[in-house]
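One chain comes next, on its own, written out as structure tokens in the form predicted alone.
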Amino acid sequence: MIVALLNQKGGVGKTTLALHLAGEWARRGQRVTVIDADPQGSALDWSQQRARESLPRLFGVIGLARDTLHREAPELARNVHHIVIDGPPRVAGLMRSALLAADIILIPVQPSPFDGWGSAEMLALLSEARVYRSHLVARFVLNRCGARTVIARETALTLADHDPPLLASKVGQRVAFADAAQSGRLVWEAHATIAAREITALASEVGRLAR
């Protein structure tokens, strides 16, 4: 399975996601790569500190922000379980290969309309890919979402009736997310239960997509 977590909104929570569904399927003995696709290399970077940490390798992760993304993941993906595609802000070309070379594509958005009206431009690429990959499976994930604050709730319901569809599982704005990743550490690492119950509930959701 190639999961590809994209939107040309930057600071929607693309890699923190990407590296947390990498971990929790690798913490479920499956073998994992996540594709760092975006030029500012922030997997690579998490990887590197984790790597400094003295922290047991979870999965791999590799630079790949070429447009020949699509020709390459797939290659990739017959020696392990999953590939995780942490996708570039507001480059064209890399975002086209990425849907590209996905199973399913998963767009964070935080509960603000301009994350909504910045999906646009994302949603006008989906449409382009799927004249060519008429089953690509794709949804919306609410991350950084204060759950019981309007705001959340009502972008909740604009995403509802969309197509494509809101993910269930939602990701909480958590301090933990952040403390972990300067240490090169994933949530559950760090005992964040609650953030760690959240990863595992979408990364469960994601899966069944793929049945």
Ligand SMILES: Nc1ncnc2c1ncn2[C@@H]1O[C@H](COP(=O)(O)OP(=O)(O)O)[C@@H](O)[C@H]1O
Contents of the next structure:
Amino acid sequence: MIVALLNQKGGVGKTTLALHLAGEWARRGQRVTVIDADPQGSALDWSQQRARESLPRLFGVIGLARDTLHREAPELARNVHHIVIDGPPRVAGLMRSALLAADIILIPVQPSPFDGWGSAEMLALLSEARVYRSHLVARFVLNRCGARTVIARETALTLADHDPPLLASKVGQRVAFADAAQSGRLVWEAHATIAAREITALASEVGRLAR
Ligand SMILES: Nc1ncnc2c1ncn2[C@@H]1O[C@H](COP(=O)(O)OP(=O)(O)O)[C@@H](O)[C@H]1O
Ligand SMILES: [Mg+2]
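Just the form predicted alone so far, so send over the form predicted in complex with the named molecule.
Up next: the whole complex, starting with the chain shown before.
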């Protein structure tokens, strides 16, 4: 399956979740390639940092920040179980291309319901893509949830009707994720048990969407 993490907002966790999902599937013995579709190349930086620290290669990371991504992805997908696309920061041709390439779109958001999740432009592109690709699955995923962030019941009810819907698995605001990004590691390699458990649950839930 091809999973794309998309949100034109920076800092919501596209790269963090893309790398951790890829790592989780790799850990389960599946072959994975991450496509870094962000011109800033943070997934590639992470991979390079990993090589510098002589950490084992868990999955391939390739840079493909081009509008032709959707033309290359099927060929790349032939050799692996999963492709994970780390999305670009802007709503542009590149995002459209990622929407054409993917089977599952994950939109990381922070728990700020009044902040407006996923821009109208991005959601419009998503609806447009769904016209031609009716099997395209899209979900919001809550990232960086604070320990004490209790989403009020009314908000939870609003979220229940959200389109795209919200995944049940959530990822907390945890230092381990920031440390992992710096050191070319994944949270489970840093023995951050709670963070690792959240990723395991997320990967399983995403896996179930593919069936
Ligand atoms: N769940 C989390 N807990 C703590 N820090 C996080 C979490 N998710 C992301 N971060 C940190 O926030 C910053 C932005 O995350 P990143 O994945 O690069 O976002 P994006 O790719 O959407 O711009 C990074 O420094 C990252 O380490
Ligand atoms: Mg990023």
